[in-house]
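This document starts with one chain, in the form predicted together with the partner chain, laid out as structure tokens.
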Amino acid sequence: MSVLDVSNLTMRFGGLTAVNKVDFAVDPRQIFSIIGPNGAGKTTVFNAVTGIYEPTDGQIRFQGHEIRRPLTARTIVGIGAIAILTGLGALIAYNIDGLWRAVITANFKYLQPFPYGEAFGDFFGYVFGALPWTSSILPFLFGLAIGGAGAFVVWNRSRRTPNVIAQRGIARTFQNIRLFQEMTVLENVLVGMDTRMRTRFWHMALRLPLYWREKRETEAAAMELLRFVDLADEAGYVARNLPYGHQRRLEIARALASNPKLILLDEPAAGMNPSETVELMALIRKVRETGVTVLLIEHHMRVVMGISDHVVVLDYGNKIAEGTPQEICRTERVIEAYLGKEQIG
């Protein structure tokens, strides 16, 4: 079974079709490259896979399933509870004056114990007895509709957001490095580990034992990852002060921190010099050896041809070729569209 199965993916932005009916399947532990000239739609495919865009058409399956939060009984109960609470809130807010008089003022005697039971009864008595339906039922329904619709819209929007997809095991890096610039190298990796952490608010606020244990474990694991990408000596530096090539490696470490099954690298070799590029190729191979599948966008033909198991070529949003690097090199359409005249002449 393939790790990632993209079928018939189409992305349209207004009149522009950025990606047009693209199909490909990534097998486990592959290094899979997507190449193509500038503007071919490679990054758009990445954004659709990681949930930044909702595909206009087509399906993206991860390990055989589409990633989308299911509609569970808990969700329905939650949305219903929010709707009822906002309904009650609207009812109380609309009639606050009369309710306060009938429930609190009428039952309250100075310095005497307050009869909570009676007051509770008076609340229903006032709402169902004294109020006309226009000021009891209508505000309640209004609040119910607003609260229910609001909660549903928020839930619906959050069904396929990048964080849901990241939690399922797809991590990514960005074409123009998007590190947390003012955090230290170690903290960057720790943010990447957030999905693996179990501490809750009270553990953090009161520094309960779980907080300390998790801090120890995650910091050790983060240092392990930094050693893996050869950045351990820079753990305490603020990320923006790292050299460019190191920032690229840190982004890979941050993506690996969530223990992904699939990692998407968006032009990791961009702006690197030849020796850094060679190191990067070794790193990508090392990542694959740990059992992570790699999906790669790259411009450097040396990187693509050197490490890919399988290559897909996009041009103007269409898939024009697919195969092993050797096969791609020999395809005439690819040479025309991508490698250009230099290769021919």
Partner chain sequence: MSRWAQSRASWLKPDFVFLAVALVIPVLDLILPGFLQIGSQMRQIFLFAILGLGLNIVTGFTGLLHLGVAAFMAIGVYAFAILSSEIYPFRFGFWGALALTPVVGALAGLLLGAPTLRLRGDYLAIVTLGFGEIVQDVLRNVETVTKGTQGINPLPYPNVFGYEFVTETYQPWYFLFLGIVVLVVALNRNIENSRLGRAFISVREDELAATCMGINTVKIKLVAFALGAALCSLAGGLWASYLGSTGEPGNYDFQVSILAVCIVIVGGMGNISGVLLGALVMIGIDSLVLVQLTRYLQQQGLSSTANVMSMPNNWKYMIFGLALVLMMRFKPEGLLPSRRVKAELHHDEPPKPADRLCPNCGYPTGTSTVCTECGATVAASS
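So that the term is clear: the rigid core is the largest set of C-alpha atoms that superpose within 1.5 Å between two forms. Keep in mind the model is a prediction, meaning the values are calculated, not measured. Numbering follows the first chain given and starts at 1. Compared with the form predicted alone:
- Positional change of P115 between these two forms reaches 2 Å or more at the C-alpha, relative to the superposed core.
- Superposed on the core, the two forms differ at L88: its CA moves 2 Å or more between these two forms.
- Once you line up the core between these two forms, the Cα of Y244 stays within less than 2 Å of where it was.
Previous: the form predicted together with the partner chain; requested now: the form predicted alone:
Chain alone follows, minus partners and molecules.
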């Protein structure tokens, strides 16, 4: 079974079709590259896979399933509670004049302290006793419907967000480095472990045993990742002080911190010198050897041809070729997309 199946993926932005019916499948433990000229739609594909964009059309399946937050009993209870509270709010708003008289006017005495306890009692007494429920049922039902529908829409729109996809096992890096520049190298990796942590706010606030145990475990795991990318000696450095190539490796370490099954690398060799590029190629091979599948966007053809098992070529949002690096090099449409017809002729 493929790790990632992209079928008929289409992304439209107004009248612009950035990606047009693209299909490909990434097998386990592959280094799979997507290449193409600038503006071909490569990063748009990454954004659709990782939940930054919702596809206009098509299907993205990870390990045989669409990645969406499931509808659970807890979700249903939450939506129901919001619906009831909204209904009660509409009910109160509809009877605000009677409530004002029963709660405020009846208890207010000039130059006397306001009796908040009695006012709260009168409020509940009015709602559960004097409120004209028969004439107010329609506002209540209206609020109930609006609250329930609104809560469901918000939940439905959050079913395929980047955090949900990261929790399922897909991580990524970006074209432009997006480290937390004022945090240390170690802290950046720890941030990437958030999806794996069980500690909650109250554990940290009360310094419960789970907090201390998980703190030790995550710091040890983060240091292991830094050793994996050869940055252990720089764990205490502020991220912005790292050389450019090291910042790229730190981004990969942070992505690996979420323990992904698939990692998407968006132009990881951009801006690197030749020696850094060779080191990066070795690191990507090491990542694959750990069992993590790699999906790569890269303009550096030496990197693509040197490490890729399979390559897809995009041009103006359309897939124009697919195959091994050797097959891609001999494809006329690929050569034309990069060099132009005039150069070929």
